[in-house]
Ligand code: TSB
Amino acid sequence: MINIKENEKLNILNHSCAHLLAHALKHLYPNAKFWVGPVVENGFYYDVDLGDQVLTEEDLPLIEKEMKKIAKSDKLIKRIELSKEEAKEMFKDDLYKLDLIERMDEEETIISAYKQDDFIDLCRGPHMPTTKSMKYFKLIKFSGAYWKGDAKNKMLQRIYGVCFDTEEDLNDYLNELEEAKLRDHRKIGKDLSIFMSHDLVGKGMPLWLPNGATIRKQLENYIYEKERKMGYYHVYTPCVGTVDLYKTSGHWDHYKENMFPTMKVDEEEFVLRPMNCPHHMLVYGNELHSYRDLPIRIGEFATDFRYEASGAVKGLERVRCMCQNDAHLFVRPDQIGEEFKKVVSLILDVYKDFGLKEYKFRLSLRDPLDKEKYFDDDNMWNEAESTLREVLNELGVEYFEAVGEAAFYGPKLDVEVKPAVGPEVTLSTCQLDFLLPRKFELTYVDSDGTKKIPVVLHRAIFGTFDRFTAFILEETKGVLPLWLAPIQLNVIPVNNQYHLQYANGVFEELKENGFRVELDDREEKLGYKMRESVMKKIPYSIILGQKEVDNRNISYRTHGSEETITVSIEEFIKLISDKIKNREV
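With no structure shown yet, could you now provide this chain on its own, in the form predicted on its own?
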């Protein structure tokens, strides 16, 4: 989707349309008072106080009708300049506007307002010349919003809309919105019983239901095997740490605002861990290491906790409790290039298995002028950034550089993936770190007998299992590949009286072969059962009627197909086994 806020022409158009919305509301609700109506990435909104009037879905078409009437009247939109005192007098009965005026800078002696016919509102502008410019708009939704974003203040009503130059652009955008709704992992997660949330547990703390737990376990098994074959050692570490642990790592000074509050137990202060690197530093430091031991690759599927603002929390995509596909590679300086190559190759291999093709590499670098945000060691930063850049160039991987996006202890490679709808998301990361090994006094004995400090590569291939699951659900609309689907096969007898006994036998044989299979033995019509199987997005529905019983075979349909195929049970088991083994997308 286009970012309306960053498109100059659409920005002005949508800002003007926000005033058109307020104008229409003033006609329909004469006592309405307005707070702010900014342009946002996906259009505009206006916060309004309608007194006792509470908007419903039926009100939006009526508001749109009044907006179209005003737009068609082709009223001039005029800029008016006022002194602060004149502005206060003009809006003396509007506490929201008076608050805005009072909060303006002292140097702001001229205040601008925009007038269109019988409506006037404070605004810096610019605006379109006439109301007729706003032909192609749509009100999208409404919600509640506290005045100034403070829960102690009054709840206002926020109305969202969008405006385009042409009817075609508007329709394209609305179609994209509908597609986004169909792909929203929160809806899919609810429909397919993948995850849930509950206020008693807390915002951003998803509960993985059996279907979701199956998906996550398959993802864990998949990446575990790949890492095991590459020589990773997996560990389990506590999901809490002392404050001193994070003071040692430096996260306490640089990341504290993203952590949960401390907990005092006896004489120690603990905090829920936001990341795993400090724990893994201690795992490495538990033993003496020779240069021959390196690289040492320590991996963990680790539960972490990060404080996210309640407004930013979203399904599995943005959570406060997450499970990272994390690993830390301890290497000699001469091994950096080779290990970094292996990480990039693993990323590319995983993306191929999941059919991901639209992605780009971002090399996140420090801002050398910001001494506060980053560890202050110019030589370390220059060496680290140069190393990653050289490896990427050697690999022939296309990338772009992002200055100021590095972590405080080193540069990193992020992989930004283009989803089916919405903005790009970062899934995989790999970060070079010369600092943490120093902070934890990690060493290895080099070939000359001296102690040297290892270099650490932080890497996450899936990122978090939570976000990756959300991404895959939206990519596939919940139609997961056979190997990943929580229920792979659905056995459906046509008539329980005559076919259930045979169906039970088929069900047991498929289960014995390791497939995730369910038997629909409800007393319902075949059509109803088939529709439910489609709604559950089960890859294969096995239909067993009299012909199948007589011939001791099965008939099946794949999800999304109306074709029924009849084969022997042995052929079917081999077909499914091969598809799962090859992880066909």
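We call the rigid core whatever largest set of C-alpha positions still superposes within 1.5 Å between the two forms. Numbering follows the first chain given and starts at 1. None of these values were measured; they are calculated from a predicted model. What changes on going to the form predicted in complex with the named molecule:
Positional change of P274 between the two forms stays under 2 Å at the C-alpha, relative to the superposed core. A displacement of less than 2 angstroms separates the C-alpha positions of D414 between the two forms, with the rigid core held in common. In the core-superposed comparison between the two forms, the C-alpha atom of G355 has shifted by less than 2 angstroms.
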Contents of the next structure:
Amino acid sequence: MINIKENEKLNILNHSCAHLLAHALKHLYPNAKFWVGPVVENGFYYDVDLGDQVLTEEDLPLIEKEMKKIAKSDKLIKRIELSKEEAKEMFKDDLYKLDLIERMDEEETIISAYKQDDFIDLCRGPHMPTTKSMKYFKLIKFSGAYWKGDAKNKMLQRIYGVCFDTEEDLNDYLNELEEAKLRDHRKIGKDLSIFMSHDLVGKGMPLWLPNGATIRKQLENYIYEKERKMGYYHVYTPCVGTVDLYKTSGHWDHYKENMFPTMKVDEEEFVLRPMNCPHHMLVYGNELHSYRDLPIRIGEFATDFRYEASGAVKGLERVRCMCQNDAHLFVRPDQIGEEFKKVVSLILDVYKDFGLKEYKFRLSLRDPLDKEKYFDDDNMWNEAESTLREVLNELGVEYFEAVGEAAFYGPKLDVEVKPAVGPEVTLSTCQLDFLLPRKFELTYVDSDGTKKIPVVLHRAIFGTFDRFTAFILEETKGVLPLWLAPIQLNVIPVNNQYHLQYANGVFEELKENGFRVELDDREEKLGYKMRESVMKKIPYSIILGQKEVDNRNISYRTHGSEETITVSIEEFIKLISDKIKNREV
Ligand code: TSB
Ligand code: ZN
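Return one more block: the form predicted in complex with the named molecule, after the form predicted on its own shown previously.
Every chain and every other molecule in the complex is listed next, the one we just looked at coming first.
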């Protein structure tokens, strides 16, 4: 989808359309007060205070109608320049605009506003020359938004819209938007009973239903197998730690705003953990290590809790309770390149297995001029950054560099993906860390008998099971490959009276062979049951009628195909066993 914010022409058009929206609102709700109306990736929005007036779905077409009226009347959009004092005088009854004026840079002596007929708004511009320029626009939705994004402030109403040059572009965009809504994992998750939420459990705390739990278990098995083959050892550690643990790690000082508040039990003060690194540092420190033992790879499917803003939580993609596919790799400095290469290769391997193609590698580096933000050791940074670059080049991986985005403790590589709806998110990550092992006084005995400090690589291939599942559901539109599908096979007798007994036998045999299979023995028509099987996105529907009973075989259809294929049960079992074993996509 086109990024409107980054397209110069569309940016100006959408910005002007935001003013048009505010203008129309002012006509319809004379007491309306306006906060900000920026252009975003998908168009524009305006945050507005409508007093006691609460918008409903029916209001959007009415607002749009008024916008069209103003647009057609072809009003000139004029730039006006004011001094700060003049601006304050002009907006003296408008707390929101006064707040904006107050917050403007000291240096900014001239403030610009744009006027179209009877409406004027503070704005840097530029704008289209007349209101007539906005012909093809649509208001998309509205939601609540706290003033300045702070839950302590008043809730404003945010109205979203989009504007294009041509009717065709607008229609294409609206179609894409519809398609994206269908792909949204929150819709698929509900339709396929994968997860639910409940106010009694809390925001950002999804409950994985049996279908979702099956998917998650398969993902766990899959990555566990891969990690074991690569020499990882897995542990279980508690999802709480004492405040002192997080003081030692430095999270208490640098990550506290992302953590849940503390709780006291007897004399100990606990926090729900936001990360697992401190626990894994202690596991490493539990034994003495020689240089020959390294790399040591400690993995865990670990539950973490993070405070995410209530407006930011989203289905399984951004949650407050998550499970990381985490590992901490303890390496000697000379092993950084080799180990990093293994992690990147694993990421590539996993993405290939899932058929993922749309993703971007981002290499986050320090800003060498920013001496405050980064751990101060020029040599270490230079060496580490060039090692990571070399590995990526060696593997032929395309990546972009983000200077100034590294963590305090080292450079990192992230994989960015685009969800169906909303901005890009990080899936996989691999972060180099020179500091944490020092904080926990971790060592290994080097070949010369001296104690040395290991380097740590934090890495999560799926990121979290939560976010990865969200992404996979969107990529596949819910049509999961056989090995991952919660229900793999659906046995459907054509007529219960004559075929149920045989169907039952087939069902039992398939179940016995370890497949996730259901038997649809409801007294419904075959067509109805088949349609439901398709809606549930079950990979194989097995249809058993008189011919199959007589020949002791089965007929099946795969999801998305109209072709019916007849085989013996043995052949069928062999066919799908192979597909599952090879995790075919
Ligand atoms: C990799 N200590 C490291 C770990 O060793 C760590 O926690 N890194 S992280 O902060 O980047 O988180 C790991 C991954 O978790 C991210 O790459 C992202 O894919 C996923 N993640 C982060 N926050 C959320 C969230 N709120 N909901 C779902 N997944 C999340
Ligand atoms: Zn970590």
